[in-house]
Structure formats: C-alpha cells, structure tokens
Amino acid sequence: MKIIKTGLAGAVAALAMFAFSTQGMAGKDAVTLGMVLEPTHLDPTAGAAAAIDEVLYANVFEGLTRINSKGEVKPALAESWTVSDDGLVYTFKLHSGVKFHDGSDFNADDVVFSLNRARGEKSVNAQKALFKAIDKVEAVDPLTVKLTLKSPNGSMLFNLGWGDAVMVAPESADGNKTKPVGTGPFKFVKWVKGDRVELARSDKYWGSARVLGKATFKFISDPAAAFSAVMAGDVDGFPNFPAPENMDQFRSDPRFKVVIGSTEGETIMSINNAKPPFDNLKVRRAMAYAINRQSIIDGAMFGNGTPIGSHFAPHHPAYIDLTGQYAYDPAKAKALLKEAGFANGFKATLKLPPPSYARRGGEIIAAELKKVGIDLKIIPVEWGPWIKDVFKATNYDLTIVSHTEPMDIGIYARDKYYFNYKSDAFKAVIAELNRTSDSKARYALMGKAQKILADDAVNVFLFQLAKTGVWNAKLKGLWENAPVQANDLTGVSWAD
C-alpha cells in the first residue's frame, strides 16, 4: 500500500503517528493486546478454547508447575518436588503466603480441591485425561501434597503445569466462568463481553514479578480491523496477527517489531472418522492425497507454516517427517475414491471457526477437493457454536483447527474425542509412552504413534501454525514462540 503524505492525507498520517508515539508514552505502566477469538468462559480448567488460556494463564491463575517461554518446566505454586525412585509418588513443598486475589489462603488443602476436581466423575475439564494416571491427592501438611500415580507417568510434571491443571479455590470455583480468582501477578477486574477483558496489579501477589498496572485483551476477529487497531495505536500489538499479508508492511515501519516464531498448533482438516463416508479408510486417504499442504501455507498464511504428515511438532526432537506419505497426487485420490465405491464423489459440509487459517484455508481446500469430485459446503461458525456442535456433539463431517495444546498426540487414544477415532493399537502404544520415562524410549514411542496416525489417515494433517507476532518497537518480554497457550505479562515492560 502507497501512502503518499502531502496535504489533508499527510496531517492525517502524522496525528497519527503523534496519537501512536503519545499512547505509547502515556501507556508505560499498562498493556493492550489484540486477539482474534474472544473466550468462551474465563475458567481455564473448565473449557477447551485456547482464548481463555491465552488471557488467564500465568496472568490470573497458577498451576504447581509452569512452563516458559522455551517449553521447560518450571517451579510455580510448587517450590520444589521430589520424586520417588519407583517414579510414582510426588511430593511438592508449596509456596508460603500465597493467597488469592480475594485475600483467602493457599494451602495444600486447596491443591487437594483442585486435582479432584479436574479428575472426578463430575470433572468437565477439557483435558481429563492428563490426570488420568493418578491414584489419590494427599494434604500432608498446609504446605506439603503427596501425589501417588497408579503408574509412572513421565509427562507428569508438564501435565501439570497446563491452563487446565491451574489452582482454584472451593470458595471461588464455581464462579470462575465469569469473575475468575486465581493466585497469579494480574487480578480480574472486568469483561465486556464483545470488546475486551481488563486485568489489573494484584496488590496480593506472593511472588517477586514486577509487573505493569494494568493489562487489557482486545478482541478483533476482523483481519482488516486488527491492521486498523495496531496502525492506529489501539492496541500496542497482536501476539498471534491473523493477516500475515501485513506483515511486510510492519517490518518496514520502525515503529513496529514483527515476531515469526513457532507454536504447538497442529493444524489439521479434522475428520468425523465415524460418519460415513470418513469411516472408510480409502475415502480419507484420497482427501489426504487431493491436498496440496503448501499451496495452503501460501496461499492462506503467506508461506508462513510448516508442512507435517502427522498430530506432532516439527521443532521436537521426536518428530518424524511423514509429510511425503500423502503427496499432493490428484490422480491417485481419485482411483483411490473409486475403489472406494465413489468414483462419482461425493458432497459434505466443512464448519469453519473464525481463525483466517482456517476460513482461507478453508477455501482453497474446498477448491481442491472439487477437482477430485468431493463437493463442500462451507458453513462458517463463531467460536461458541464449534465448540459446542464440532467438539462436544461431533455433528459434523469435516472442520479445521490449529490444536495449540502442548504435545497432545495421546488425544488419539481418548475414547471419547471429536475425531471419533478408535485404535487399540494406537492406544497401547499411548499407554506405554506413559509408563515410560527414558527420553531415548520415549521418543521410539511418540515415532510409532505418529506413524500410526499417518496410516490411518485420521485427520489430514496440514501444517504447523506459526506465531505471527507485531507489536510496539518499545514493548519487551513478549514470548517469541508458544509452547503452550499462553500471553504471558510476568515479563512485559516498556522500553525507557
């Protein structure tokens, strides 16, 4: 875009570039951050969208183990642990005068509360399954937990330091969904829904982050709008920009710092593996063949993505590229469709949440199976909606999602899971993956699981999601790359 500042369009562009610089100045104790997807619900232990992480975690609430910024482990509520040498108790020494934000105590008792209350019958906890392998939750004192598996879990640890292992209190839990109380840096202060989410200082912190007054999370669904608002100063950035076509624009203004990091978002053409056709082996590999990976990549996140084969991360050590598994071959996805019994195709529908990844992709995936004779029809739908018919009731054919939870193949193995997929061998591999400790053997294992997802052609696995980053020049401390889903603020500050 040429902008050519003489006369009335010059005044504007420079009272605008004085609005930008004085909002900067004037904003040195506060944030504004911009987000596509505004959350369902503010309780990260009670819903499976990643907006609620992305503004609660490590922000509001607290887990006893956290992860950075690199993916690592680290102490939070948790100040130290110890692990039994059989691997299956864990005892954690817990922080002292921690309280929540409405002034109760942290204790023990409270971490008791909230690991049965995410692994109970009545649990409805997105991520269930991660508690899965423990046995009981003990208080052994206000400041000490025993927690005792039924087996070693090696991913223990990190499992705990997920949005959906956070601490709640008894007192304050069932009232998370709309004012959450965590024990974190950043307390609630409101959320108006359709617009943003205000935090501010928690004057009861219990740790030794400095962090700004105040912090606001915009919601802009709209790519052209979310251009306007960082142009303009309306916000001081986006973590996760959905117009990558902006991005060179951005580079080359000096007011701007733009950010291509990595995430943990498999993105994927997910398929109802128990609906008819997709219960058909045949028919999910021809669909599989029928897509071109990077003409999506380019096409719809301007070469920013990388090509996978498998549900697994392209920057871990355990990833096997099986990308040329399903080459792009037309031809061989219609012979495929035939023997199948569909030498005529066949029509489906594809839901598509808001994301630009997957509207825009959606389109050029469309246009792709039509050339193999599979006719879409594209219905596009708000968050709350996919949630609520994609997720939880699985009606629909086919859909397309970034998954951005931290090394989620075991989601494969869940008897009850969107993709309606059921695989005894995938599953025993799963189960030995979680009996086992060794990184060597570890890795041997997630290679056979991704194998396995490959052959079957569950979903259509297309690529790992990029995080597209711009903020202000002045801003520091925002995360680079997304291990987990997460804008994590304990270390956002202004340049002097």
The other form holds:
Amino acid sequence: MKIIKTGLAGAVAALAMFAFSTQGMAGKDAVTLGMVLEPTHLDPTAGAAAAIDEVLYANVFEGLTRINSKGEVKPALAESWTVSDDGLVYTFKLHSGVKFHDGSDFNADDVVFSLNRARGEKSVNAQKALFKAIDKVEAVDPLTVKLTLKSPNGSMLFNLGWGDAVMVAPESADGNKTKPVGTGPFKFVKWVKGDRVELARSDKYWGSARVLGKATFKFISDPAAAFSAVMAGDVDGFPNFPAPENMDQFRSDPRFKVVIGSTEGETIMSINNAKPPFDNLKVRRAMAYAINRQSIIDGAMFGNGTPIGSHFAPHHPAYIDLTGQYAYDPAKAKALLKEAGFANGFKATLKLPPPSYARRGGEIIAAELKKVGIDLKIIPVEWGPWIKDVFKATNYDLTIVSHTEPMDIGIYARDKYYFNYKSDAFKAVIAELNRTSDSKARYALMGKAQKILADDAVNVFLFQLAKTGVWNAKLKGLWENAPVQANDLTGVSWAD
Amino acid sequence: MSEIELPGARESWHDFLAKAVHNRSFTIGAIITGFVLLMALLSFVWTPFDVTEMDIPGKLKWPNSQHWLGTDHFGRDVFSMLMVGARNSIAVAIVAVSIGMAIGVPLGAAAAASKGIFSDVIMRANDFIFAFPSLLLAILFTAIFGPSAINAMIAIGIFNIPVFARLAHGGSLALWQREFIFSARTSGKGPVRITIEHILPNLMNIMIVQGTIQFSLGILIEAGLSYLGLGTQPPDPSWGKMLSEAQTMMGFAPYLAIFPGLAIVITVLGLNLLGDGLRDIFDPKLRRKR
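Having looked at the form predicted alone, could you now put up the form predicted in complex with its partner chain?
What follows is the whole complex; the chain from before opens it.
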C-alpha cells in the first residue's frame, strides 16, 4: 500500500511540475536536443566521431574561421585576414578581449599552440591532413598571427573552420576530453555519461550573439525511444532524427516542424578493393549495376535522400551527375560477373553498423545482389568494433557507411585508407587540386576526380544522406542543412 | 521426495487417448500447437509469397485480399514471414529442448544413482547455472560467441540443462525407493542397468510435460533474443525481429507489430495448455490435489 501511496504522491508532484513548466514556456531560456550517438569524449581536436562536433562545435569551441549554415567560410576568432599574392602567407587579425571559459586570455600564442598541437608529431588529430600544407605558424604580436604554407592551398580557410581546427589553451588542452574549455558562447557544465551533456551561457563571451541560458544534449540511440521522447516533449527536437519512417507522423502534428535538409554524408557501400574478388574492376562494376539506388532510398530512408554516382555532394557547385553511369541493370551485372569468371556468383560478407541506412539498406542490397548470384552474409556490428575491424584493420569485404565530412573526396588519395584503393591518376588530380586556388580550375579538377572514382567503381555510391530534422515549431534558428557536423546553437531562440 | 507420484506402470496408448479427449486443456493446446506446426511444415513447400522477395513500391500495405496480413517496410508479405518465422522459432526451441534433455536427464539420473560427492558436484553445478536468469545468460552467450540462430539454440539449450537435470534427479530419487527397483536390485542388476531399464522409462512422462513447458519458454526467449538482434539474423524472418522492426512504425502500421505478437502469444498459450493437459493426464493425483 505504501508503495502505491508514494507512487501517487510522485505522480501528483510530477503533474504539478508539468503544469509549472508549461506555464513557464513563454519565457523559456533553455533547449534540449536529442542526439543518436553519445560522443566518445569532448575534445574535437582528438577524435573523428561526429557526435563530438555536434555537441561542441561553435557552441563551446571556436576556430579562426567558422563554417556557417550555408557552408560558407566566415570570420570567427580571426576578425579579418589577408592572403599574400603567391597564396603562401596568411595573416590573421584576431579579435581583442577574447577569454577562455576558465578566465585566461586568448591571444596569438594560443593560436600557435593550437595549430602546432594539431599538426605536430604527437598529434592525435583525426584530420591531420587539413594542416598538411602549413609550413610554420608565428605570432607577430598578441593579436596577429602569420601562417606560412609550403604550397598554395585553396581550401586553407575552409580547413581552419573545421571542428578539428578549433582553438584551445595550453593550460586546459589536456583536460578537454572530459572538461572542455573553449572560447564559445556556451561553457561546459557537466556530462552525465550515457545520458546527456549540459552547457550554459558563458558570461565571458566576446561576441555579440545572445544565446539561451542553458543547452542540453540528450543521447537516445533507440529510434522508438527517440520517437516517444519527441512526442512527450522530453527533448525539444532531434536535428538528425534516426527513424525516417516517423517523419510523416511529425508532419501531421502541428506541435512540430519537420525540416528535411542536406548533409555532407555520401552514403556508400564501401568495398575492400584489395581483397579478391573485389580487386577485379568488373566485379565492382557488376555490383554497381546490380544495386537499385532508388529502392534503397525508398525502402530504407522512406524517400529521404538523393542518389549519387560518385563520392560528391549534389548541392556542391562542382557536382556532376554520374548516377546514369551504372543505372540499375541486373542483366548487365550478370554479364559482367560472367566475364570476370564468376558466372555462378560468389559469397562475401557485408558488415553493417547500427544506423538504419546501413542495417536496412544492407538488407535491400543483400536481396538485390542475390539476384545476380552474389550471396552476402549480413554481419551486424556496433560502432566500436566497426572502427576497429573495418575502418582501422580493413578486415572486411563490404560495408555501408555515410561519410559525413565535408569535401572529403581526398580520402581516396590517401595511402592507407580502408577502401584500399590505389590510383596514381587520382592522386595526381588531388595533388593538383591542393595546389590550385582558382575556383573554376578547382571545380574542373573536382569533376575529374569524381569521374575517376565512378570509372573505377571504387565503391558503390548510393545516396546523399538527408538531414531529417524535427523540432518544436516554436524553436527558431537551428540549421536546416548540415554543411559540417554541428548543432550550432548561437542563433537558436524561442518564438513567443 | 517420496511424495512425487509416478505411475508405476507405463500407460497404454489407448488409455492415454481416452483421457486426452476428455481433457479440455490438452485438446485446445493440441489443436493450436498442431496448427502452428502445420504452418511451419507447410512453409517448407509453400508460402503465399517468397519471403525474401522485396517489393519496395508495394511496401506497408494494410491487410488485403492479396497480402492477407499486409506487407512490411520492404514490401515483403507478412503472412509468409510469419510462416517461415514459425519454422525458425520451432527449430530453435526443438534443438534447445533436445540439448537440455539429452544432457540434463542423464546427468540428473546419474547423480541420483551414484549419490555421494559425484552427485553433489553435478547438482551444485546445475544450481549454479540455474541461478542465472535464463534470458541474461542467453544474451551473454550470444554477445560473446556472436549473434546467430545456432548460438541462440545453444544458449537456450544450456540453461535448459539444469531444469531437466533437477527434475530427473528428483524423480529418480523417488523411484529408487520403489519396490520394483528393490526387486531389480535383488535380482542382481547394477545401478547403470537399473537406470536404463527402469528409471529412465518411468521418467518419460514428467520429461514430456516439462519438455512442452520448456519448449514454449524456448520460443519466448528466441523471440526475445531476435528482438534484441542476437538471434535469427536477416534475411531469415523471425517473430522477434519482426516485432523490433515494427516498433517505430506502430503509429501508421500497427498490424506489423500485432501479428507477430499474436503469433508468439498463441503459440506459447497453445504449448502451455498442452503441457498442462499432459500433466493432468499423466498424473491424475496431482489434479485432484489442486
């Protein structure tokens, strides 16, 4: 009996609180956003996990430049910059009066420290390639930094806007994994592992942006739980909702706003190019012909997504449509397999990480490849083992994953990358691209690179991942698209 | 222990049938179980549609004259998937119960026959396994050895062992006190021979009853494991996996969750009724006591 009574009292208290919170809605000064994955740690300069940037980028940490919701490079901690005529020397003028959350000043020495730390020998930065072109970084005076490059690099300013290039302080850099200290409008409050990260408005912020008093990122990996959390109002929104099948339900509910935007996520079936029979171009092409991209978009993503024919985002101006190159044609796939000596098909494995694009897409792909004689064994894996076995040890045949980094076609030129793809022609194009700063010439080279990847059928390029966002209809200022992995809260506010 | 009543002589088939038709639980349970078995067997030769055949444009169709129970998010026929899913569930449960019986019964009978340290070691080891919640043990096992239907069978089989071992042990101990065992001993038969010739045949009835109950538990746990993604792997359909996939679609396609859920409930209910009925038939005294 006692238990029931306490339960009742609890319910009454909860109800009272609910009534109270609804009353307080008008002047709401906090936002709670849901995320599928929890960050492995909180240092954007030391990990590739998108979740790290999605919590901290632009909120807690800032770089010299930043990338805005449209994917453009904007000034951040550097208020302006000049580039020498030969494209080798960048001079950044820093904002004055910038302080880290721990009260220490931000100045040119911190920039030198941050960039040298990121590109240094002992660096654990996940995107060291971003800084490869840098020759030296010097502090001219406390508010001026000179960056000298080894060779001209057209994307240097963009690179400096990545989460991996944010500014950290020498005193606090080592502790950033658990207690991040940055210069952004929000300061870190606490991280309840397995549940949420809490941020609060920083009173030391240098910029003019007036942000909400409190921001919470809640981690909910189960799609069904995510759905109920949104429906019940436990979270104010999900910038990347994990179950595309629920979008129509949200659309029909006036409490919510559904925003389908674009991401930088080229979703591909990665092929281990070094492992027979996948070292055979005909086999890879056969698989490209055997897979119907639209059926995966419809079946796995409920229509959200744009088919792609190479590793390039369709909303980028340099995109060329290559989806027709391997239009769905099972008969041609069979003929190619026969030519390659696999008239009776073969067996292989398909390792699938947890997101629904992979698990569901994988089932569809397995069914489609079976029709041309390729018998795939589906192996579901969690992210941890996926990173270890597939990404690092390249111990796999096929896998499905979305590459969400912006402008990442250069990964195909890396010597050791998990596709095990080797092409001197492609490397030459990327090397030239890195040397070129003229937009038009760069776009032409990007087009060339896309074509090489499609011709070589390195991977089966499936579709550009859509950003399936849902949030409270009164919440304003969240990004519609995801040009970088971020949940930038600087412009977020509540409508009255 | 001597309170456990065991029929002294084996019942004849004729007696059994005569009691069976008058037992309502048994009749209903047998009909339901028979129907599920029939569907599972039928799925080997015929299903309305090919279960792996996807038809994306025809996905998420509500039950209609063509697709009796509708189609799922890949446009696969739900009724066909349920039929094949029944086959997988039953296969897992049969193997799991067989493992439990094949290892547990001899262990329990041997422990009862030998007594002493040997008996203690076996029975305490069984208690040890029995102390773990069965579903947790199965999750642990499939997490270590990788998710697959085979591993699910073994995992469920392992925790079936102590159930049968304890039952066989208790039953055998009671039998060892009986006069016909004494007479067997006085005629010079050794414990091994007595166990094989007299004890095991007389344990058959309670084993069949327990087997039926464990069978329904096996189906439930297989569904649980598959729901968690640790049991039957795609593209093989399974009831538990159908349930977990239906979760996010409850709002617009509730039939995707209702039908596999019903399949599990009906099958388990049928098996439990069957088990109850069998117990009543084999053990009339127990029935009177209730």
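Bear in mind the structure is a predicted one, so any value in this text is a computation, not a measurement. Positions refer to the first chain, counted from 1.
- The listed options are 466, 353, 285, 293, and the one placed at a hinge of the rigid-part motion between the two forms is 466.
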